[in-house]
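One chain is shown next in structure tokens, namely the form predicted on its own.
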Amino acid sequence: MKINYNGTTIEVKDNLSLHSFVTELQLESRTIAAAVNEEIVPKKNWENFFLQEGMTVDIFNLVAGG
């Protein structure tokens, strides 16, 4: 199935949870966070939340500071 990645249009297996697809992109999940659709998918939500088609999903480096 095809979703928006940051931006780009990529194809992905299907019933993909958005902890797996973090997984599979080897990101370190405790400094990112994420969005689907422009709404925040808190970290405790990510395993049983599944991408479906035509999805934007935005990924995010946290940073400290001020």
Contents of the next structure:
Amino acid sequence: MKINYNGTTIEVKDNLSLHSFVTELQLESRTIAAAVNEEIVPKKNWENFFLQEGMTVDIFNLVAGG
Amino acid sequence: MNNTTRYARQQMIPEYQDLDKKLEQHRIAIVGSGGLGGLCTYLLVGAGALNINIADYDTIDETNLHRQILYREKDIGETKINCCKRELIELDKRANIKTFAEKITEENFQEFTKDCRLVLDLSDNIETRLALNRLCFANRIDLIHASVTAETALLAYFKFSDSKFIEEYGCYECLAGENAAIAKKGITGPFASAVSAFAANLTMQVFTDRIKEKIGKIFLFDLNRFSIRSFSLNKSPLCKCCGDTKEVA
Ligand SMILES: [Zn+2]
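Alongside the form predicted on its own that was just displayed, please also present the structure of the form predicted in complex with its partner chain.
Below: every chain and molecule of the assembly, starting with the one above.
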């Protein structure tokens, strides 16, 4: 299926959880946040959140500086 | 000095006609007086927020000067909050500034936030940010989170005084996770200052009830693209801070 990830359309496998998606991208989950269709998906919900065709996924780095 | 004169230009904005009076009625607790906290506090005192508690236990060093605009070469070695307080009082001698040269923890949080309805998290590390989120949540004190690095910044208002807000939008830990880890990264003066100004603006909007569109959202600033995007916050029932399985505070 196709999803939009950080502004680009990409092909991913079906039944992919947000957690698996992040793992496949080899992102360090402790340093990022994720939103689907402009709604933040809390980190604890990633494993049970399954991506669907056409969804828009935004993953961005958390920042802490000041 | 006549306050009508002092705030004349700000009062020309209809929504801010009584901003200075509204700000003066409150006390604001601000954590951090570095790249974000210094300028943000200065702008707020300038706008009429004369009652401020600030916490910072750092001393000024040379690497601060490129972005922490309240401080000068002659201040190197001095504590940030003492210099910050001095600058604030030079700006407005009526300012009532309480300084806390210590880490804000469970032990001193009550004293730090006495008479405050809002905490500004303008600190510089994830540990402090997670801890402040928990403390503000546990005490149901509203929290503004602003954080910045090279070309990315985050800004959000957590209205913990409102149980409906918590039920729907959760807390910072819902978003970041309890194990969030963020390495120290590069930062510039212009961008830290820009985000300071946005944090000060958001505070002004909180105190003048112009916050409706900002409730339940986190704003992501992307300096490279010159964009500000917003995402809706969501509570996780599994969150260890605000969720249904939360640890006893
Ligand atoms: Zn939470």
